[in-house]
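The form predicted on its own is given below as one chain in structure tokens.
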Amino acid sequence: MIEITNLKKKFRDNIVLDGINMKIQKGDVVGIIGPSGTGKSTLLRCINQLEQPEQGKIQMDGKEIDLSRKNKKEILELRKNTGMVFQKFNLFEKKTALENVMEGLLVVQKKSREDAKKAAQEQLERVGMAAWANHYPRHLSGGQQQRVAIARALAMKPSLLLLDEPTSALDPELVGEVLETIKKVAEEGFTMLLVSHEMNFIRHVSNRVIFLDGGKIVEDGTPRQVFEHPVNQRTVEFFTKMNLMNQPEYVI
């Protein structure tokens, strides 16, 4: 299990995240929602410490550790067990998708360049792009790109895996293989935090939703209970206005 406690994040006189607390079991996907600015980005950034937070600490793997304080040897440690995917791929451009994801490998894992190779190849087959193994990333469509960072980030066997918007930066015709992989990847058990506005795919793939609204936890249950019968009114506020209340499941 994965525990986050008293999580508090500002900038300057904004008010991020409030005060989250949050219970992950292994294997659960969590979809986050809820509306722009009320920091579902933020969460994954303070749990994979890309930003500082004010208050709060995180268990993980029988460690507990402060996330309000900078020591690098802590922050090692939870990027060793983090798999983060990001809005907008951070491909390194000089090296190739095989390279890209050996990367973390070599770099945090300490691996010897075979093993790495070897693992490497292992995540880009996985994730369908194996014949891409040697092309770079301006050879690679947007799609193309954001299922080699996630091949990246699966390489880690990461004990959490933070999905940040990943198919936000993609044109509208590259979405449905980004989130076919994503779906692929839960369905193997990986343990993920994911933000989307993709709101049928949460509601399709993740086992349970959480809505944040002024950077408090206002809705937490399956997707079932969160999309069709929400007990805060913000939440209902926000299904109506997206008209979502009801809606057929998604289908990939």
Second form
Amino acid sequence: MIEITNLKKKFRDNIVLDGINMKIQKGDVVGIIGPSGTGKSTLLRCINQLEQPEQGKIQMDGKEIDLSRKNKKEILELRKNTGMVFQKFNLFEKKTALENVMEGLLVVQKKSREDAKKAAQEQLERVGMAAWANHYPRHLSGGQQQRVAIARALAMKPSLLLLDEPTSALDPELVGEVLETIKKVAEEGFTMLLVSHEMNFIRHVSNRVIFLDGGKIVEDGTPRQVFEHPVNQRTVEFFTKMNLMNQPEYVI
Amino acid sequence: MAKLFDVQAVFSHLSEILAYLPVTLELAVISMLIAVILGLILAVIKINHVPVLTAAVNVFVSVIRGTPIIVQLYITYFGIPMVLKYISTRNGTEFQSGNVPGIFCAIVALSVNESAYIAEIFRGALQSVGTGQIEAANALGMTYFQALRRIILPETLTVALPGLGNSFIGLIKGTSLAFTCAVVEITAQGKIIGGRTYRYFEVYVSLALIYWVVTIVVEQLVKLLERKNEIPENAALVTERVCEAKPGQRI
Ligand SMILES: Nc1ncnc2c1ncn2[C@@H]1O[C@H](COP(=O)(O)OP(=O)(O)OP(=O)(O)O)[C@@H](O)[C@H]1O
Ligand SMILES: [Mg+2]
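Compare with the form predicted on its own: the form predicted together with the partner chain:
Zooming out: every chain and molecule, the one shown earlier first.
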């Protein structure tokens, strides 16, 4: 189980996260939704300390880490146990797909080249990119790059996978392949926090949905509960705006 | 009457001058290596806003940029023996100030001077590496120095390469001032020959030719390096570098 306690983050006087508490069970796929600018990215980035919160603790694999403290050893430990998939892929541009996936295994996990290569190839296969192992990012489509980025994160065998709008920088026709990959990973039992604006996908793939607004979790439940019976006015407004209250069920 | 311009004289002393080309190249190459390392350190300090050190780097760069290289060379030439003498008297040992080789002083001055300019080249190049890749490296659990070595530097060097090439060419030309430290390289040798034959003009023309040819060679080498460093356009041609590594080899 992973537990986040009282996470607070502000940028100057803009309070973005106002005391977030959440428990994540192993194997949970938690969909995080909410209006633009409510701090969904900030939440993920605080969890692996790419952003330093003013307050907050995370308990993971039986260890508790104070996220507000700058302890290099603890930060590295935390980052080794979490994987991150970025909106803009952030692949290493001067490395091939295979080298991208190998990098963390070699440098952080200190695996031998052979082992790292074998593990990396397995991961590329998992995301259907084995045939592209020797291609550089700039010769790959956005969807392919994101799949390599997912493989890179998975290769580290993280206890928690953080995905920040993994499809929002993609052309519409490339979204499908990445969602397919994420679905597969979710089904394999990885614990993940998934921020996305793809409501149908969130509804489909996650077993729990969190709605973030005004720095707080205002909705937390199964996709059915949150999408069909939201309790918070803001959530209702959000869904209305996204035209999600009219689900295909009602369409002839 | 002797010829006004003796074309033959331009070439007849060439071999005598070229005998000192190794000195010129030694000055340039060694100074460049030191300057690159020093410049990189200065740049890393600057972009990370290391307290105190950043201010020191700024003053250093400002002083170097604000003074002529020939003055810097003289200062090193007279300054280094003085510093060494001071240290040796404090330690109670005898010191002969004539023992400091001129080439040592010249290399110190040239590399320190060049490092200030190279620091600026590296600073720009370091900043050009997208934060995305750095964050990705951090998210994997790399330390700053691991990310620097594995991700940031390879990109930085690619971006900095043309600038470094220009710096090196400037440095080669700068070595012509090494006579201030009593070093005989090609320009000093040219002067000596000129003094002997009074064919100053011809000797300087042949010096110009030598510098020009050396510059062209360096330019081509830099272009070659740049091409080698490029990501291959044709993905199919990418060889399996990883496979070629010996089994069990570690990084
Ligand atoms: N580095 C930063 N410096 C200052 N303010 C920031 C910074 N990063 C984010 N913010 C602010 O924090 C708030 C939350 O940003 P965040 O990116 O977490 O939102 P988000 O929910 O991910 O939005 P989106 O759906 O548009 O991605 C915004 O108001 C944003 O302007
Ligand atoms: Mg965001």
